[in-house]
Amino acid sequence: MSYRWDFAPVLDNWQALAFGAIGTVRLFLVCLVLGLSLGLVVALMRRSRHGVLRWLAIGFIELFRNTPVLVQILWFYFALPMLVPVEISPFGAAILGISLNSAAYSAEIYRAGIQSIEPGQWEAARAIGMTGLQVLRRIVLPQALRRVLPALTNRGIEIFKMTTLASVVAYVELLQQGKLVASLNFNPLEVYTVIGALFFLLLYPLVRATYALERRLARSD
């Protein structure tokens, strides 16, 4: 038996599709600010010489990589108001959950490129006088962003993609208000092919950007 598809009553819906993708973008980018930025931060305790900070960093790296995504959500939401005295939104629980596992991820991108960097380059800094900081911040730091960039950029997308898994906790993304349309009609086939096309639409610009940046960092080399 052939379907028919009838994509109609998902256009009749758009302004539910739209209010989701408005909720998706807005949690992709407190996630993709706040996971990139803690990632540096839990990488550079990762090469401290203070073995606290250095074990602090491990931990967590280690933590939030080797658990699920989605346990993390969930945990969140429902066991952390269980352990302090305040109420967890689901848009915060899908912020502590997808930030928190991209700064690890991101902390290991940051650390080899940071690696990366020729030994000799921190000794010739170091010979001029320059602090660890200051050759950190001048020297190797731009260096080491202009190698990961690619990784970064992944990272990128599979932050948007978890953007996803905020569903569970019924915060109102771009799955949550297509769950929503497709129980209302009965056609799930069309609300996620839908789905799927709208997430291609909002990602692929992304992508292309940071290719034409790719480009600009390799003539300016």
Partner chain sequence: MYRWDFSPVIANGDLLLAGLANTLALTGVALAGGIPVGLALALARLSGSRFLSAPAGVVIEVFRTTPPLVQLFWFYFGLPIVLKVEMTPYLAAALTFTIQSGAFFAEIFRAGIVSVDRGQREAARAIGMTEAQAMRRIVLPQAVKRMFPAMMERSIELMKTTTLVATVSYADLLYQANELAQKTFRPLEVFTAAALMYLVTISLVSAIAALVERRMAVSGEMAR
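Compare with the form predicted alone: the form predicted in complex with its partner chain:
Next up is only this chain, free of partner chains and other molecules.
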């Protein structure tokens, strides 16, 4: 155990890592917005009266929840360009894989939230003359979203962790830049320790906030 840790080469390459961090945050934000909003659409489709929409939603959810997200990213990167005549960038493949995967997971979260609202509220709102869409927007969703907020924050944290998978298709993010720095300086131990620590420092406050949110909601319900 006489290894002497030396973090100086990692610090010297802070610019490369910062550049990667920007890529990580960019990918995270796009996937967060796309994944969580598409998830709501899928959840609503899942509840639709039209059989076709409902089955499409179920198929989508099952397909994307029951296959690994890395397989999805690689499929979009290597396989999809055979079908459609477009060039797919690593960024595009990562967005497609992570967003669609997150949409499938968050659709189930939204569904649980909407189902948790008693049917009496729907009936009451319909009775005073609201349309189905109005009931959803004014009565059901505001309460449902509040209830599932901790689950959605958890999903957000998962999305942030998933962004590292984009390094497999060489998208420039934190881990990808780390690989580069480690291979140039032969110091994988320090580099991956720093990267792990960075992720922890960024995400742990969010994890704590989610715990606190869960406790507050449990009390108020």
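Quick caveat: nothing in here was measured; it's all calculated off a predicted structure. Positions refer to the first chain, counted from 1. Take the two forms, find the largest set of C-alpha atoms that superpose within 1.5 Å, and that set is the rigid core.
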> Superposing on the rigid core, does the Cα of Leu213 end up 2 Å or more away between these two forms?
Replying inline: yes
> Tyr204: CA shift of at least 2 Å between these two forms after core fit?
Replying inline: yes
